[in-house]
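Only one chain comes next, encoded as structure tokens, the form predicted on its own.
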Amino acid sequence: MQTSVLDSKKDPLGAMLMDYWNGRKQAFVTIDSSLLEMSQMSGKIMFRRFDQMSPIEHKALALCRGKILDVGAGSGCHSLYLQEQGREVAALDISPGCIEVMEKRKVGLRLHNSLFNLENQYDTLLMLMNGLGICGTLDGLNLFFQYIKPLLRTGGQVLADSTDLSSLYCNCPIIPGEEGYYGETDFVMGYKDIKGDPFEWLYIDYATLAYYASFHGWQCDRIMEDDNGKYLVRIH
């Protein structure tokens, strides 16, 4: 789990998407992986509008109410449009560039934080692009559903997505054993010569997420998934 936020000497991410805002429109990070066959995020992706996103990102933004914390905000694609509804909407990321590129797009509150250091109430915590990621394992996401308690209010929600690898080995699930949980990966991001820290990023199937959820007292819907085995979900 990430507590803390970059140092911009080691913020691959945000120095691309800097790039990408300055003009240079074929800016990306290359990306390694122990697990995943990975090998680069486009500035174009990452500033896409909202007639560019996936019919999960309609749907969950679609979902919001109140109070809105967008985690993992990135340029800001998803608050942006929140904004432009006249929603109430916090962009929360751990990147200094990404906070930087954010107030260059006129996102309103922009907070350079970790989800896991909050402690203001939302009505909404919002995590898009396989946010549920940010857990990095299954003990994180342990954590996780004990950090988020105090940060929704009454009738709170949790509007998030997550992909469930079990495609990629075989046509049935998975069951976590020994050698540990198959969603269970790690990251390595760079640009140019600036190389960022390794950090685990979870993918979790609907299954194990919502037992997850259970055990903790939290109910986990699924609310639509695509063909490739994302899906999203609501957890209240």
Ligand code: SAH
Contents of the next structure:
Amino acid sequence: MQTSVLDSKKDPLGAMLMDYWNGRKQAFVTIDSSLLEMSQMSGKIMFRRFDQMSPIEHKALALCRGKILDVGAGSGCHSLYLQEQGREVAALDISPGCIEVMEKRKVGLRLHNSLFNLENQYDTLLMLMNGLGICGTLDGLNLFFQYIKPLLRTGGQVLADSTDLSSLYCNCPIIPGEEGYYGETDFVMGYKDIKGDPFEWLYIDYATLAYYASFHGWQCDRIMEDDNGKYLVRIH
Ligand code: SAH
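Show the form predicted in complex with S-adenosyl-L-homocysteine (SAH), please, because up to now only the form predicted on its own has appeared in this conversation.
Below: every chain and molecule of the assembly, starting with the one above.
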């Protein structure tokens, strides 16, 4: 898990989003992984409007209440929507480029920091686009559950999505072996000549997530899921 902000020289996502904002509409980052196939993430996807978002995102936005923290806000698409609805929202990201893009897009309240370095309290932590990924590993998930306790006001909630990789890549049950949990992945992002540091990213199946949550005294409800193994949870 990333506990501090990124160096601007190692921020491919932020650089790509700035280029996209400045008119390079074909811009995308490459994402290299030792476990998953090489993929890309485009500026177009990161700048999606409300009507281009998935039903899971629509549902999560509808469930937001009180003082909201958009965790790993990216280009700020969810924060902008909530802001337009008159909601109280802060957009948090470790990427200096993302913060700059959100400033250009007029996201009112931006926090350049890591989730694992905060002090304020919120009613809703919104974590979308496989948002639980920022926990990195199952150990990181354990820390996350301890960490969010003081961050949430009484009655507060986490709205987050994740994907069960076993339903995406395999029809058979995967037995976690010596390699560790099958949803623990790692990525390296690149854009032009900018290469980010490798980072861990967690994809977690619902049963394991609910187990870890209850261990820490949280209730975890699956709100909805799609055909690709992605699901939305409310942790409270
Ligand atoms: N939620 C956005 C962006 C998802 S990409 C969307 O749905 O479009 C994930 C984002 O999380 C990136 O912008 C990355 O910089 C940010 N991030 C990663 N680790 C973080 C951490 N520890 N604290 C805050 N933001 C983090």
